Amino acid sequence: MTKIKLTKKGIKMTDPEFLNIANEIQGNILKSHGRGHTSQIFFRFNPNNITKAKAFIQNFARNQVTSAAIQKEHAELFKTPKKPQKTFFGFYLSSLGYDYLQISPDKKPQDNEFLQGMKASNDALEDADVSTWDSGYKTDIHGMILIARGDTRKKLDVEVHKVIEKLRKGTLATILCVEEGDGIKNTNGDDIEHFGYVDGISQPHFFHEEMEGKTTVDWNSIMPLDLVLVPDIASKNENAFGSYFVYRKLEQNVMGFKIRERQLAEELFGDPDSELAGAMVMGRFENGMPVTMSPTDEDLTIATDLTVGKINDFNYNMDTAGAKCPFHSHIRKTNPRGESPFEEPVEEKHHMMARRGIIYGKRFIHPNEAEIEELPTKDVGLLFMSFQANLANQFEFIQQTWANNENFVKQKTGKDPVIGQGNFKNGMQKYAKEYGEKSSITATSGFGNFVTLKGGEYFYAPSMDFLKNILAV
């Protein structure tokens, strides 16, 4: 049996060595799950139930927790017509959640900030302190299962609550909270954020299938498997591979961040209706349309009917001095593609994550619909989930070194406008009044803390080993 090497660049789903690692890992960390419905039940077991917690973990993992090997099943049964859809299962457990269940320290995860908990990060990430948190959260929390469907939330529901009983059934455990995430899709099919904008079109691939016809000269999104797969170090079978996951409950105020989009449209270009200001503030246009290949939403010069808006093969070579797509935008900050003044671009991609995020709030009219008045400014956000190898170098540091940082991708140009965190100062983020034009570009005032914390925790995704035979650990 060939022993994989998570080193390697690109796999193929058939190769021999993905499959013996396909059984042992659990599903959703290399390739999503792509159900648009699901719940996360956040959980703390009872005292003194050690063994039964135990018990019961072994048991949900045998006959629910979705494998690599089993996704991928349920992925061809999708493409079969009238075939019945399956339900999604992961499995994740936080640092206090291993201790109560009293695992020997080295057999622990063993990076230091799942050791410490999302908390003990606060003040260096400039969160929403803790006391301003959802309730469900503050509290210590052992573990979070994810259950997932396509088809409809009802249907979810009924998995749910057969989970909870289960959890509660002998007062096994304290449900914390349970959240809901259903995405929602414009009218091209592609999940969008509530500010309107599509989202998740930039993320790491591991396998070569992902990529069939898609082109790559300015980026290749294949990554290397150890990204954001580590050994399981409490398994002794050489196949088994756990993933460090960060989960965070993201408030956006929508009513105050599209005021603040039109507000800056009439200060840049005299027209609060203009588009561009958002695209400017996020790097893309609201249907997925790269800032800096275009001045509008649609350039059929650069693109084709199935490319518009989902383009991401380009870089920031031919906007250097960043008056078309600002170095504060969202996702030249998130993804700086190559700009990292300390970093080689090697080095700088594996900074990324794989991001498995869902939209949560009902929304009863849709956010490329909504007038100012309907929009919400609470209530309504992003379920932030990532898998990865190492949550300093990865998680945090995009959060703290690039969104957070003032002098990031260059000397003081400001904070992440989305996604950042903390003061935000005026004069810092610059755009062009005159797309492309470098002697148009002005300071404004600061754009930002739309996006709040209310929550969340970092765990690690087992490996199936573990899980299966946690009795024996």
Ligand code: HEM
Contents of the next structure:
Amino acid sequence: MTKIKLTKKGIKMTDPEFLNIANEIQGNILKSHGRGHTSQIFFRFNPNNITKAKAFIQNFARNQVTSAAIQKEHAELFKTPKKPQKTFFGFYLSSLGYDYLQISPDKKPQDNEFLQGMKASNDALEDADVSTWDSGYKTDIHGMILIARGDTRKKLDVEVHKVIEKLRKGTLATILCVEEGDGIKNTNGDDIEHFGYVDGISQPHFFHEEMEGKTTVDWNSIMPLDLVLVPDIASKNENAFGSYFVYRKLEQNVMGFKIRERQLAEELFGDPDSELAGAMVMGRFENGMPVTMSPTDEDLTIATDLTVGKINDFNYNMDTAGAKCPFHSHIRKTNPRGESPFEEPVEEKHHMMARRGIIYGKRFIHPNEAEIEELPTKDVGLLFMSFQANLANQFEFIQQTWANNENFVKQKTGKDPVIGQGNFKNGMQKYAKEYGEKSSITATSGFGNFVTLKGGEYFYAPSMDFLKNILAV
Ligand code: HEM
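Would you generate the structure of this protein in the form predicted in complex with protoporphyrin IX containing FE, following the form predicted alone above?
So here's everything in the complex, that chain up top.
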């Protein structure tokens, strides 16, 4: 049997090497499950239930957890005329969950940030204090079960209730909270987040098939498997891999953001309705078009046409002054596409992660249509989720060393206005008043603090082999 090389890029879904690991890794890591409705069940096992807890996990893994191989089968079925819909199940354990199950330290995932848990990183990440988090997250969390369907929330809820019943049976576990993620699409069928922008365009890709027909001249998103996979040291099976999983409930103050967006548009262009200001904040127009690629300030047709925009083959080589896309814009901060002055482009790419988030919260008026006074200030946001091989070098690095750092990409660049945390100083973030014109770049007052952490945890997505045989571990 050929052992897989995790440094391999662009593996084919039909390669024997992938088929060897496909039954041993959970789905959703290498490729998104792609379903528009999800529920996340956070739980803690009750004291003295170790064997019962292991039996539950073993049974759940053998019968329900979706491996990468099963996910692929589901995707094939979905291509057939009747499009049968299958439920996706993912199972994740926190460091405290491993401890509860008395997994010996030499079999526990070794990542230091995982072992400490997300609360330990609170100060370093300048996150909202744990005392302000939603109550389910303030306490010790042992695990999370992700359940997803593509058709209806109602059908998903039936599955969710069955799992909750099993967790509650015989007081096995306490349910700490259940989050519901339900995607919203624009009129072109693209997923948008609550500020109204198309999301999920730029991702690392692991499979050859995903990049067929796409150009990779200025940005190649094919990444090695070890960007997200690590050997599961609790398993003797050489094909058993796991992945570190970040979960953050990020609340969005949509009204505050949109009011500030209009003020910025007035300040820069004398027109509160200009789409360009928000695009400069995000780095992409609402339709996804990278702002660095928009032809001119006046000709925004390309940026407002929903059928174009989801371009990802670009970098910032033609915009080294930040006169089109500001250095502090969300997507330039979180993926500088080779312009980090501190690392070679190949090392810079090791910070990327596979984003798998979904939005939460009900919107009674579509985000792209609501008037300012109809916008929510709370109870809506993003359930940010991502897979990576190293929490410090990927999620934490992007949040702390790039997004929160006012001196990245250059000195006095300012924080990321979307996800940056901490104190936003005036005079740091800079925008060109005339699109593409370096001499028109102007410093503005601080734009930020519209996204707040309401809770989260670091988890590990163990291998199928570990989960299916946990009673013997
Ligand atoms: C409520 C919070 C957030 C919102 C509203 C948001 C919104 C967006 C949008 C609209 C895009 C552009 C679509 C795309 O390129 O895929 C994007 C891209 C991205 N975001 Fe976020 N995001 C949020 C949180 C985060 C967090 C917490 C991180 C990481 C710490 C992050 C990292 C990224 C990355 C890496 C990209 C792709 C950049 C690229 O490759 O060009 N985002 N986000």
